[in-house]
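Presented below, as structure tokens, is a lone chain in the form predicted on its own.
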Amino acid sequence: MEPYDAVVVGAGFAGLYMLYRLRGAGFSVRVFEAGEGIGGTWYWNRYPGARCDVESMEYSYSFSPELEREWEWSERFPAQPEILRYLNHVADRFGLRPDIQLNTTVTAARYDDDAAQWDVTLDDGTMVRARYVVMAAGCLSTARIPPFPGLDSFRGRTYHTGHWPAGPVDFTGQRVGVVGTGSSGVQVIPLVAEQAAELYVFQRTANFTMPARNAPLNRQQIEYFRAHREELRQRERASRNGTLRKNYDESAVAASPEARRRRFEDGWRLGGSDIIGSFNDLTVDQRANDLLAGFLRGKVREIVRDPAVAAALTSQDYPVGAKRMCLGTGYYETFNRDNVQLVDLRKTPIKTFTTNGVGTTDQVYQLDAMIFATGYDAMTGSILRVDIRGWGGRSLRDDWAAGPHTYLGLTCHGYPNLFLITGPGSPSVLSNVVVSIEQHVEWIGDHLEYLRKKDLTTSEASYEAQEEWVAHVNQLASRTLMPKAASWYMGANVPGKPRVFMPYIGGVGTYRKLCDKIAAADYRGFEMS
């Protein structure tokens, strides 16, 4: 077996930076990537309209001032092709490709207690050995399609937004269905509607969707960011969600109706998801949240002409922000088109697929193609699809059967030298994930250098530290409205998955300080030998 100091699983934002950081510290590293190209999530999400919901200059690496000076983003919210070009530029600029093996899936990782090494199995049966394994496979990379009855009998074309074909897909003159109205559905629906003869949107849950207000970046915006990059990057790291969003320290409940309306209107006009920071009680006080929900529903009713369709689009039964807010361009306006029909699956659920369509409890829809915008086995799916065995042969799948248990979202008791980037128990999906990725990569890199300096072989979380952290994560979430939604934050989109709130909601800045404090105390909570 070929030996390495570290094996990294995944070549997206996390895997590329982890490779750069460890290689720069003198570690031998091998990155394994299942895709035919680098990019991770942004390699696979090639559907029409795919776009990030964090602003481009913030959704980028900050570790290299030279990289920031030479790369120039074109839009406020970057589209998938531009993000993929950026990541390929990073790989080429820093010479990362020789240490990345594409078209390779890691299927298993087993810890050898005696050798204190990981044996990593690849999909072709090859095994490699490494002292450290870093899971950088992403929080939203395991696409899933619900087991709809009769789906195997459908003879039309099928697509999943998370595994879109590399080439163009033409829906001109076709009868197309879309299942799912989360972030990817909201982005793909308006563009497919422009091509399809008929588009049927099968809505499982109404989402709160904000206008993106995307636009080209102007020279003044670009130069301002470059001139103030150190200050702005520090603000991101110290912020609640890793962005430059302004969070107002005022109560929506206590504000006057005029002041509240003005603040909400400002958020709607600005676009993006910053409206959730308009007041300090929107995510913790149901009364405040209801005020924002009422405002957003009013905006939908102003846009959508058919009152029945508007009612279905505003039928949310959970707080604003408890599911990830969607950003759309012309999303609600699409339902004013003559060729678009909304099917409310809460009222008429899918009964079965047929050879040429899908039948609900009240109608059969003839389709040429079906798009599944049905999301992912989020946060844990990309980790648990690898058969990970710790000391004594213990199984991570078994240990996480009732929900993921980590210390800081970085590591797990019983799995020495296994590290997670933006794992459950970290800010991850509640943050600008690139900011969280950089913080995790740098922390892991520093930790491995510490082990080498101290001539230590292994590191893992103590059971006590892990369980205290899990309790802390749950306690913080319980103080908010977030657990009130059946969201993928809770694992609720996957049948049989434990219902636990997985990300750390305490904020990026607070989390960073905790991690720094633990490192400064010689990695308190870790058992090293």
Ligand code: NA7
Contents of the next structure:
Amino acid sequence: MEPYDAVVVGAGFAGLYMLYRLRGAGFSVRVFEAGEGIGGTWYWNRYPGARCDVESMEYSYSFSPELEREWEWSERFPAQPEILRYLNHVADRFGLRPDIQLNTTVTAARYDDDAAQWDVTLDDGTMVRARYVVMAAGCLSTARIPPFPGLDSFRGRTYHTGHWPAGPVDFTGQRVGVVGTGSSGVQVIPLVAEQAAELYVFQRTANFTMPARNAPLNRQQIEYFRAHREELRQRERASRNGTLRKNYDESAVAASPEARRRRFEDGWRLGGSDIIGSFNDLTVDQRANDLLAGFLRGKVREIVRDPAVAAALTSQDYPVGAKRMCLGTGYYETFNRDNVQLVDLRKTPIKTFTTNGVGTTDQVYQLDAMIFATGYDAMTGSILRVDIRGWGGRSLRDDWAAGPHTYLGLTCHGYPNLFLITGPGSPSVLSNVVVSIEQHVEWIGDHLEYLRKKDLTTSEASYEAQEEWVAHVNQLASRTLMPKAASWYMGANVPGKPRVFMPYIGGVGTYRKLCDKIAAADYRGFEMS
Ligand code: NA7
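Complement to the form predicted on its own: the form predicted together with the ligand:
What follows is the whole complex; the chain from before opens it.
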């Protein structure tokens, strides 16, 4: 079989657009997707309440004005089924399906030095060849259930939010546990609480949850976005985090208590996570951050009736925003229900699962089902799941043993013609990821066209450029409060994973300019032959 020009791993937002972009430029492309359907993260996260925490009209492709005109979002924050419908619409509209192979996991990719080709191995043992490999496997797609003692013996049903079954799941009349109170836990808990007879929420770390204030979009909002589409999209691309969030340029520390309170109240009323942009020092000055944390804790105490429960829900030990802020709908209110109990794992950690429940250090909870909302091996998990070998047989798993090393989050030294979409070292998870995906896809597309035009076969980041970039990414992060939290941004949620701050925090607009400059300078930092 003829080698492909490119193999793309994953058919979510990134893989679909990469296919469209490369095919449009005349490259032959094959996309491999592990799921039975396309959609990536939005295919697997089918749990009740699954919803995006970026606004729908922003969290959508901008590359096709026609697509934007014909698709109409129904809510401010889109729910999983609607996003999945959207991605399926995109696949049909642009005729992408013939080049996508579903139910297929890429297990290995090995670079053949002599042929300057990649040998890509699939889970059925088949091997395909390609000049380029593009990893579009997602930043949050390697779901993780911690290895709790005794878990194998538990006879109740178990679920992970990021691997939710396709059919309906009914918890009516059941005793249900949820471990994990990150974004997924916050979304699933209120809905399961409405069904279950008893719900036990096992919290290790209290989160900061803002009210989502989700609502149907009205005609005026939709028409406004349409009328100003180009300008708004431009603003997203030039922004800090890829959204239309307003970032105020005033200090919270310097503001008067009344002015500060008013601004925070506005953020609370508006909902969503924009409150973090309401002053310019909230993410860099602990004093400013404490002011916001104090405000948010006050709100929780107003909502939650039991002071002991409110205390546990406000026991965060890290700065606001240093772990991703959660958006909830009735999250704190759920803890006022008679059938819901919060179990503070900081005080009474899980000791072991048993056949019919879970035991903490002070009590055994009888359960019919346990939901794990325990997150992901984020950013690197879905890349390293594939056994990637570069020149001389070097292994990416070994090269990243002390943390990921990339140039721009796009490429790695030692791995010619391998490209990462929203890889570690790029804004990715700190941004509206669709904006970051589009930028990476377009950059990679332009780069491959450049190589073809110049009759070049290989492209690889130089070691120096890569290491300089890694140092730069770390340096920027260290000027903020972000490294203070044991977050998945730091790899801290996976025991044994190296602790380095993985995403680039300098902002989407700054990053884009840098990438464009590098491209304009004949891809400075790349070795091409
Ligand atoms: P997150 O944000 O990684 O949250 C995982 C939650 O699970 C978090 O509360 C963790 O507590 C908890 N967790 C993880 N391991 C354990 C163990 N061993 N024991 C108890 N609790 C544990 O994942 P989500 O799916 O909620 O969200 C991921 C992203 O998806 C989100 O940021 C959005 O971008 C969308 P911890 O804080 O580690 O103490």
